[in-house]
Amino acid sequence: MPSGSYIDGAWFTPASERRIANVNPADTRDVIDEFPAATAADLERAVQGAVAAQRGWAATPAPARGRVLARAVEVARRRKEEIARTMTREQGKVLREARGEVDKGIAVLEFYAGEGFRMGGRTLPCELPDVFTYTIRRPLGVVGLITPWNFPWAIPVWKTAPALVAGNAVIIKPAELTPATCGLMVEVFEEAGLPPGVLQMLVGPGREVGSALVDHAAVRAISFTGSNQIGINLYSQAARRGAKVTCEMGGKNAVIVLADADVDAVAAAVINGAFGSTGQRCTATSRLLVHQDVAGALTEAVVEGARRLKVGPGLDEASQMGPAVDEKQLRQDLSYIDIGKQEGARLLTGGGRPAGLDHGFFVEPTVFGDVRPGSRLFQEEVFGPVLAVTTIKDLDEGIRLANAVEFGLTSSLFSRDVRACMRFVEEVETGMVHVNEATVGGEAQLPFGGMKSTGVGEREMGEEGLRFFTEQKTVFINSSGGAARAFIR
């Protein structure tokens, strides 16, 4: 298992007194690894190596860069179980979800491997005769990636793959809670033949390593996924020096259920969306806005489903929901449960810690009913397995309440009424919209991202993900023998 930081093709031990302990959140007695944190001085060395390596990588034809990613696909498939088990051990999610996440990353690698053959521009007509005009895309140079702990394989992959195939050198700072899974991604690229220095990884505190990465003049772009507070500060910090930035941040995602919906299908989707990955995903179903005619039956089905979930260590194949990632997140989950009670919401199930799991950061799947739209439980992101249920009288109220939060990542409507579905798609204020399925999910070829406070900058994945890591040139080739132009610009 990789340990620590990686610069210029080699793992190294930083000269730092601050140590990072990688602990299994399902059993804190299991210390996976402990190593010194990287420093700002290590970041400087990584930048210098990346700058030197990027020149040769950018000169490598894009199809050849894509073939490195194609080889990474095969390496990752061969190492799938190792990646999944490492992820489960250090992040906590159950093995079924970890294996699914590995597959998602592999699909992203497959997509961007093909993009090496599609790094094209456009040919466009010129106003002048005998002048050929077209556009091309070129890499930015060195780019910085700051990734979270909740998807420690998929998010690093979906940021790194487009950056690499575009011809950039990458410096990635993964979350301190999940360095080993990101380290395995580095090993996969290394085994696939990526030249030394093109991908660097530093594990260290955000206030030192992350801040130095955002501030460094040689780092042309920053891609960040994490909390709103950190993301907005990072965005303004990078903007002061004119760097390109994209930030993917919070969500408070709603499922609207109309009276004609299939209650059993909705319940299954909501249970997956609310409690899968222990609710620790920005696309998690946080709010259930259910029509008054089916509110009783659907709420009962969701509560019963939540009670049946087996909570336990992710490495146990029978477990259906793992722990919170660390003590801080556990405290946040329990705090919001207390807030829900204080605000007068009705606790329908859960609300505490499951028995017999004292050495991990476990919390019960929790459902609140009668949640008021103005309450904190309705408005604020918990990032845990806590679902807020609110009754609505019609689609108008459902859309209004779905939009009545600062976030705008994803949403869903369950209905058989095509007109209602199409109206929902047009009026809901989210970057991703689902009809008759859960709020979670994304695919490599489709853009991922949200509106309002959820994000700033380009979308991720798909063509948009590649576009962020390039800059466009407009080319004029004059074959007329003259150089004069009839207009000024």
Contents of the next structure:
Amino acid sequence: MPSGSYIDGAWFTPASERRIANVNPADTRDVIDEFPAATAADLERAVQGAVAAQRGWAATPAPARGRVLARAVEVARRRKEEIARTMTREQGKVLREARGEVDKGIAVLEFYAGEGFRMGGRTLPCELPDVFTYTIRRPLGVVGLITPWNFPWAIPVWKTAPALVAGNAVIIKPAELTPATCGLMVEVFEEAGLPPGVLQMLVGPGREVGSALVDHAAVRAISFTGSNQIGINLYSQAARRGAKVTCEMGGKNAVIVLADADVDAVAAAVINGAFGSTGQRCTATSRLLVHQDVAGALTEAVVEGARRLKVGPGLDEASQMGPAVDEKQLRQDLSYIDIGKQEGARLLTGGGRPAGLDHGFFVEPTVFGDVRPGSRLFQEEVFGPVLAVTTIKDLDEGIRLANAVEFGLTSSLFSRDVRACMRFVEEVETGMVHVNEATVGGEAQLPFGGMKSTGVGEREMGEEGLRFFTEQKTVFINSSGGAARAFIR
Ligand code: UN1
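Mind sharing the form predicted in complex with 2-aminohexanedioic acid (UN1)? What's above is the form predicted on its own.
Entire complex below, previous chain first.
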């Protein structure tokens, strides 16, 4: 298993007093690894190495860069089970989810491998005769990636793959809670033949290493996924030196259900959206806005489904929902459950810690009914398996309430009425819009991201993901023999 930080093609042990302990959240007696944290001095070394390596990488033709990603696809497929098990052990998600996440990263690698063949620009006419005008896309140089613990493989992959195929060198700082899975990504690229220095990984505190990365003049762009509080600070910090930034942050995603929806199908999607990944997903379904005519039947089906979910260690194939990632997240989940009770919401199921799982950070799948739109449980991101149910009388109210939060990542409407669906797509204020399916998920070829407080900067994945990591040049080639230019064009 990879351990520590990685610079210029080698794992190394930073000379720091501060140690990082990687602990299994399903059983804290299982200490996976312990190593010294990287420091700002290590970051400086990583940047120097990346600057040097980037020149050769940028000079490698884009299709050849894509082929390194294509080889990474093969390596990741071969090492899938190892990656999935490492992820489950350090992050907690159940194996089925971890395997799905490995596949998602593989699809991203497949997509961007092909983009190596499509790193083109546009040819457009010039206003003057004998002047040829076109655009080209070039790498930015060295870019910094700061990634969260909730998708410790897929998010590093979906930032790293486009950055690399575009010809950049990458410095990645993964969450301290999940360094081993990111380390496996580094190993996959190494095995695929990525030259040393093109991908550097530093595991250290955001306050020191993350901040130095955001401030470094040689780091041309920062791509961040994580909390709003950190993201907004990072955005303003990077803005001071004019660095390019994309931040993907919180969500408070709603499912709206109209009276004509199929209750069983909705219940399955809501249970998946609310409790999948233990609710630790920016796309998690955290609000259910259900029409009064089906509210009783649907709430009952969701509560029943939540009760039936088998909570347990992710490495146990029978488990359907794993633990919270750490004690801090567990406390946050339990504190929102308290807030819900204090605000007068009705606790319908869950609300505590499941019996017999005392060595891990487990919490029960929890459903609250009668959640008031102005309440904190309705407005704030929990990032845990806590669903808030609110009754609505029609589509208007559903859309109004769906939009009545600061976030705008994802949403879903369940209805068979095509007019309602089209209106919802038009009026809902989220970057991802689903009809008759769960709020979660994204695909390699489709842009991913949110509106309002959820995100700033370019969308991730798809063509947009690649565009973020390139600079555009607009070129004028004058072959007229003279240098005369129009004064104003
Ligand atoms: C998904 O729902 O599969 O941090 C993607 C997150 C998102 C990714 C979710 N950036 O939860």
